[in-house]
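Here we start with a single chain on its own, the form predicted on its own, put down as structure tokens.
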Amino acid sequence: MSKFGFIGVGNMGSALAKAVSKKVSAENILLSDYSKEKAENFAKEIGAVAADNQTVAKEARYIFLGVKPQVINSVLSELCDTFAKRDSRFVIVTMAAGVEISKIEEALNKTYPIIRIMPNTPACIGEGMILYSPNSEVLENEKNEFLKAMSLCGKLLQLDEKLINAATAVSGCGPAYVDLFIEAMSDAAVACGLPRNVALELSAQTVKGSAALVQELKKSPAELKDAVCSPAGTTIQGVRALEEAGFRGAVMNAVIAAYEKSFKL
């Protein structure tokens, strides 16, 4: 069974790793991160093997970095020379945001199979949205193999690699949109009168349904909306207010500003 190895372990690092153990076996998961205790806590928590970044170089079949773009080159530069002299195939997983594999194989001097990510942190529950897009080195069952490990994780959805940033304005960046838009209403139902939990739990679920009801009647949002504004109703009212407010203009600007910010990481 190939062996998955993962370069940082932080919060999408461990997000993946985690769900990626429920589909290999614990002694071929080797994690590996700049604080040594943060690797062995997680590796006994999740019953995988800590290491350093040499020994997954050396030993991983897919090598996942989930480093910071800002590290990224000084980790790819540490592990150059391991991966020049390895003799088995080996697949690398990056997942730096705003970082083309085209800086990955020239930070590494040479082409290796690599697959580019962008997760989204419902990953943890199984409920992430991951984007990937392979280089052309990646062989079809080395996809397939990424593919099956990745399952648990949520929906994998591969592009083209020029829609990724796009793309993670979306999904990427947008849980913490939508986390903002859960405490707005949940703030807004205590100002009603509403105990906390009751109103964090109702706000919470409402996002949760609204965005399944979409997944599964295939209705644009906007025709699902009017459904709910009955004529000279309250839902109607509360429309009104957010778009006095300028809502989906601020919405609007909030994604192309992560967008826009990924191409100067």
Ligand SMILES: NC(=O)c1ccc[n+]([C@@H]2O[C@H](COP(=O)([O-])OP(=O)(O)OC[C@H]3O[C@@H](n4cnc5c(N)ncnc54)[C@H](OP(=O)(O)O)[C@@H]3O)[C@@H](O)[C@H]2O)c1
Given for the second form:
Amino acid sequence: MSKFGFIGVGNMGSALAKAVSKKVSAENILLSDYSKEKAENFAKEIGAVAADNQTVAKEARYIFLGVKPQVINSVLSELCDTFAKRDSRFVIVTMAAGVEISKIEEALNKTYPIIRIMPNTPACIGEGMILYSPNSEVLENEKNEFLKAMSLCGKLLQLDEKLINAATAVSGCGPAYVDLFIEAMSDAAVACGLPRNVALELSAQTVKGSAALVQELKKSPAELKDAVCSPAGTTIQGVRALEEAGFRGAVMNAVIAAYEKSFKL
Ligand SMILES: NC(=O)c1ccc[n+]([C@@H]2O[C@H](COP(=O)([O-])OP(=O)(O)OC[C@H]3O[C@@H](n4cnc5c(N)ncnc54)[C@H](OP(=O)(O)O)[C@@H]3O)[C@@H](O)[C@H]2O)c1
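Output block for the form predicted together with the ligand, input the form predicted on its own:
Expanding to the full complex; the earlier chain stays at the top.
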């Protein structure tokens, strides 16, 4: 079995490593982070091996870069010589928002097999949405091994790299928008008299159930919304209040703002 290495195990790197650890044996997962203690504690938690950046770059077949876009260049320049000296094949997996594969190649002065991914944090419980875009250097068997290791992250979908920034703005950033919605709905439920824990359970389960309905019934959200708005009923009044506040426009603006920002990272 190939080794899977993670450089940077913050929010996203750790979510992916956790899911990969359910498919790949512990001794084949290497974790490294700027904070050695963070890598060691997380390695203990998921039963993987703590390492440093150079060891990951030397030994892993799949090297996940889980650092912020602002520091990816300094990490790549630190690893550049190690990559150049390797005689075994390896695949770089980058998740940095807004950083194109061509920028990674430029920083490394060479074309390597690279898979650009755009994951999201629900991957840590197997409910993520992971878009991936391999460059032409990635072999079919490498793509298949990568997909097998990632299979418990959630849904995996290959996407043309030019659409990754759009995906970033929807599924990459989306958990934050949904969390805001769940929080607001819970606050309102508390204002209406429900205990906080009940309010949160109702709000989160409603979001989860409604999303599942869209996926399973394959109906448009508009159709599903119409079906629950009875004439002269309560729900249509709630919908009216959301429309008056510009809810749909606000959500569209959020996605477009994130999309535009992804070109400026
Ligand atoms: N968070 C998301 O929902 C999400 C979604 C999609 C894509 N992404 C992408 O995932 C990447 C990571 O984001 P994140 O939210 O997980 O950030 P994060 O929580 O800050 O994690 C980044 C980790 O990398 C570590 N690090 C920094 N410099 C390093 C170095 N030179 N060597 C090794 N480790 C280093 C950081 O350590 P310190 O904290 O000690 O600096 C931190 O633990 C980003 O490129 C982001 O665009 C994130």
